[in-house]
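First, one chain by itself in structure tokens, the form predicted alone.
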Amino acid sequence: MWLGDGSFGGKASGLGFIKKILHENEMLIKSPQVQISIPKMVVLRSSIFDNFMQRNNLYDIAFSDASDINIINSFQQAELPVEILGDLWSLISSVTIPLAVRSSSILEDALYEPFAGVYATKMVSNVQPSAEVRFQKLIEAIKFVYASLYFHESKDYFNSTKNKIEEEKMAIIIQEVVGEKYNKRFYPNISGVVKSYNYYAFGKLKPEDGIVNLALGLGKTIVDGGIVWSYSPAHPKSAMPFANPEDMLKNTQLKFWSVNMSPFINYDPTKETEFLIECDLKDADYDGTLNHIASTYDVNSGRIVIGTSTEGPRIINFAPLLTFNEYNFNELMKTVLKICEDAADCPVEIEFAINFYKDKIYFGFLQLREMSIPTEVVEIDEKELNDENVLLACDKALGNGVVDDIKDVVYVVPKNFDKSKTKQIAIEIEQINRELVREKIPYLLIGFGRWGSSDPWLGIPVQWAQISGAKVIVESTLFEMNVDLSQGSHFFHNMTSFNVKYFSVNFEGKYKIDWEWLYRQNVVQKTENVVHVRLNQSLKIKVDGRKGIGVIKKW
């Protein structure tokens, strides 16, 4: 169902394509154990956005340098077109489960320079007894998502692309949230992303084997770059590269997101997370939602036992599904990926949510994007990686190709790096990035921990717009900060689509960063934690995407 005219936007068009795929492949995916569909939704097409902006004279403040909060407040004080209010009232009167209000702009999910993850998605609990209150909260959520097009982050992102914000339009999807209510929490048993191409293949895995990222609860954990469980559909039983059970315990998902179903919350229409709550793993254990996805650490034996039948710390490793293949889970992943690849005729990325219902599971399609795969052939031999003119090299590089126009390097100072200051570091980088983007100067960015992590203790929690001018990104570990590579879905979708080269340098690995050489370069700007230097000549940067190796030469 849709309201209005104009564009459906990228996300809604992708879901329309999925509907066609499901119809044409009904027999392939038909199973007594699995129900597959797209959660019920309504699309507000782009003409409603146009009317909203024009009738309320919002373009002046939208295009201004006003703060995000001032833009949100101006949008909240505006009125939605009266023509759609009756339909929205009918919707809210007939649905009493949580709703996700999702952006679906015309530029979102484009193959190159996409805007995935730039705009807001807002959940509403829709739990209030009064239909009037539920209607009001839905209206506020729609206005918030419209306003997010004009946040500073969005404007910075536009500046790093060839697109003009004046040409952008937004459709909106109002969609039922997949999941079930447990006490005062509503969430799916699993959220996931499956990709045709794995940029981080290791060991015997090949990039074309693809990868699946899984998490307990709402998908915010995945798209924000939180801790998830990753595996290859070609090798579902292959263990993640943890040194021992204790290492796995340190790196398992400990928090998850759910919709807050309490009727007693502090309403704040200016917050995207107004109706969300981050819960502990013990809450899920209490809810009984770990049975199919967790294992238990047996303290007495020091072993990890599949399932939750024994007492002990839980580890979210999805072993019942992957080791015992409950519900033919991995076949489901491979089948869904194959039919979508065939229909799109290219590699794809799919977002989904799953819920268990006694003897079957419900698989809800949430999004489908085409993936951009590098094809340029780059040759790098071992001698190049160890040459004396190397600034850094690595055997876990992402991307493919040669870059030879970078003279600027922005790096986080390693000597006094403090994990408690990563939010501040993100702001300092944003300020330098904004200036470099304005001057159209590409740069190399070097930092520690996960870039784009939502957990500031795991890395620097930047949004994509805050580092949008970086053409090459280096993620290094440090002593006492040896975390897995970044894997936020939106973050990496944008990085690969913009053809940004990515290097991962392990603190204890065989390749080191030549910090002493960087310290001797000309300083352009220095903040408390970040330094911007400009070199006399361009760096020589090469990445072989087939082998996952890369090198950055000083000259």
Contents of the next structure:
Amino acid sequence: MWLGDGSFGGKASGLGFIKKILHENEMLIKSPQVQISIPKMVVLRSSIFDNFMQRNNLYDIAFSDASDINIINSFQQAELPVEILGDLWSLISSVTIPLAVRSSSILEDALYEPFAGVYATKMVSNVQPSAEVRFQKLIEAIKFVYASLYFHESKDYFNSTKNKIEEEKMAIIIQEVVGEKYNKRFYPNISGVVKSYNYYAFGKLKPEDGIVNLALGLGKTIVDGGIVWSYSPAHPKSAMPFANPEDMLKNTQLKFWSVNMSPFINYDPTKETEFLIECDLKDADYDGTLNHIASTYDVNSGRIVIGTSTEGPRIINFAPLLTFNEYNFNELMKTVLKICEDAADCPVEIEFAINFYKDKIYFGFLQLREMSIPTEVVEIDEKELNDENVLLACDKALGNGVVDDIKDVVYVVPKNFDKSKTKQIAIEIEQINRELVREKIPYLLIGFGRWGSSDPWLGIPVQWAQISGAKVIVESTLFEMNVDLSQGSHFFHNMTSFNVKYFSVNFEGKYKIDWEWLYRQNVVQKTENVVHVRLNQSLKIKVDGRKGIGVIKKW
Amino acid sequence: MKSKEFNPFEMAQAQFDKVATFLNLDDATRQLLRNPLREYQFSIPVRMDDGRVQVFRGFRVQHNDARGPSKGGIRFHPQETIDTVRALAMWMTWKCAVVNIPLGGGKGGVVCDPHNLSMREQEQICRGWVRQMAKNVGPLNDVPAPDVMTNAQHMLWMLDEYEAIHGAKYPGFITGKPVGMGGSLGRTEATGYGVIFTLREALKELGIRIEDTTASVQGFGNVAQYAIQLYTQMGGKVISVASWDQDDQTSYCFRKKEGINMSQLLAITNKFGGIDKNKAKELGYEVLKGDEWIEQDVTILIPAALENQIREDNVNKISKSVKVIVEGANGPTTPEADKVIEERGIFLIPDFLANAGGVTCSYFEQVQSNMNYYWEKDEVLGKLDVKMTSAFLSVYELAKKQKLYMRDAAYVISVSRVAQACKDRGWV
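Switching from the form predicted alone: structure of the form predicted in complex with its partner chain?
Let's see the whole complex now, leading with the same chain.
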């Protein structure tokens, strides 16, 4: 069902495409164990957005430099077009499960124009007994999502693309959240993303094998670049490369997001997470939702036991599904991927949520995007990697192609690097990024730990928009920050779609960063922890995507 | 715009009688419902600005309050009669019943012409009206509201007088108050929007896209203006509007075939909805005779001014292109004209259904005032849409099922509801 006219936006169009696919492949996916569908939804098409903006004269504040909070307040005080209010009332009167209010912009999700995570998605618990309150919360959420188009993050993002924010319009999807209520929490057993093509293939994996990212709870964990479990559908039983069980305990998902079903919520329509809570694994254990997705660390034996039948710390490694193949899980992933790939006739990326019932699995489609694959052939020989003109090189590069127009380097100063200051560092980088984006200057970014880490102790917790002008990103370990690098997983879609190159350097590895050379370059700006230098001539950057080799040459 | 012979109360009774026969109502119920339960007629002496004392005639009719407190507007009009007020009170009963709100029907008025009265004089009339009626109206028995030539300011004067007499705050006594003084957001738009909500549903049922329609509107007051606004926002095109010219004491129809421009017309309109004909000509509008609004080649006619506008003598002037008539005004179509409209198969949305948005929002205001808790505009208009849509669908389904003319179907629903309430209370 939809309201208004105009565009459905990328996300809603993708879901419309899935509907067609499901209809055409009904027999293939029909199974007594599995139910596949798109969660019920209503789309507010882009004419509603146009009317909302025009009738309330919101463009002036939207395009101004006003703070995000001012923009939100102006949008909250505005009125939604009267034509849709009755329908929203009817909707909210008859539905009492949590709803996700999601953006579906006309530029979002278009090939090469990823807006994943740039615009807001607001969940409403929809749990209040009074339809009046539920209605109020729903329209506040809609206005919030509309406002998010004009947040600073979004404006910075637009500055880094060839698109103009003035041309953007937003449709909205109001969709039932997949999941179940457990006490005061509502969440799906699994949220996930499955991709046909794995830009980050390593070891025996091939890019064409694809990749699946899984997380317990709402998909916010994945969208925000939190810790997820990744595996290839070709090798579902291959564990992620953890050094030992303790390492796995520490570096698998420890928190998850759920909709807060408590009637006592701190009222704040200006906050995206107003109705969300971040929960601990013990909450999920209490809810009984770990049965099919967790293993248990046996302290006595030091071993990891699949399942939750024994006492002990839980590890979200999805082993019952992937190792024991409960519900024929991996076949489901492969089938869904294959059907969608065939229908789209290109590699695809699918977002989904899964819920387990007694003897059945429910698979809800949330999004489908087409993926772009690098095609340029780049050759790098061993000599190039060890040459004296090399600023840095690595054998864990991501992306593909040659870059030869970068003169600006922004780096986190390695001397005195302090893990407790990573949030501050993110802000310093954001300021420099904003300036470079405004001047449309591409740059190379070098930092330590995982870029975009949700845990500030493991890396610099930037959002994509804070580093959106970087065309090449390097993450390095340090003596003080010797964690497994993210290899770009947090910004996966943005990087690949913008063709951003990614280098991963281990300070103990065979390829070093030539810091001394960097220190000698002309400083444009220097903050407490970050330096921006401009070189006299462009760097020569090459990445061979097939081999995962990359080199950055000083001249 | 009104013939002298026309008696709206007789028309209202004729409409009721038809339904009573259809429903086979017993004689007692029939007698109870075809007449008002209570009527008040009184004099309001006012010292005018020039020192003279002028006596104005005031009315209040409570037609039936079996389903809840009486509800209805107060009109200031030089041609006001008790029969007009009786008819309007009766229509209010049916109107509240058709949208299924727990209110009865009432109406009031004062014979006066506000165009010739100062604000102080109007205030004195308002306060005088309340002094006469204070014991017989109130949030629990009769809740007035603005109507023809009265507005939020008049209501606030009346409320103030009522509260002074009763010595307490009673914001639920009257509706149509200014926003911020107990008024509801959305009240101004409610009647006009309600007209278009029902039109939208009718077009859906008829399989006509609103974008493919044109409309001619009689009136350019509050109801017409908001109806035109929403209809245009939804994609329709209004090509002509008719409005009363106070100076010439006649009405004119302003036509622009490519579609009228609301904001342009509003800029040359006085507060009573009168459009300046000379300025309109300068803006490229054709200025036609007032009654020509009915002859336009459009899909939709919206009579949104006064009663008795589509009559036996002009009903055949309605163009063949007209598919829908939405009655924004009260009683714009006579029973004789109704027959012709029905025979021609024009889809008619009857007045007390189409323009029930006003009273529905008044009800919302009353609820808010009694709770002293006020809603956002989105909430008010959302609820209004749901109420109006659901009322339209009930009437339409009945009309379809029993092959009834829409007005008759609406009457059947309303009269049955009110009759049932009277029976349940043991009145008949």
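For clarity, a rigid core is taken as the largest C-alpha set superposing within 1.5 Å between two forms. Residue numbers count along the first chain shown, from 1. Here the structure is a predicted model, which is why all the values come from computation and not from measurement.
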- Look at Phe507 and decide if its Cα position differs by 2 Å or more between these two forms after superposing on the rigid core. yes
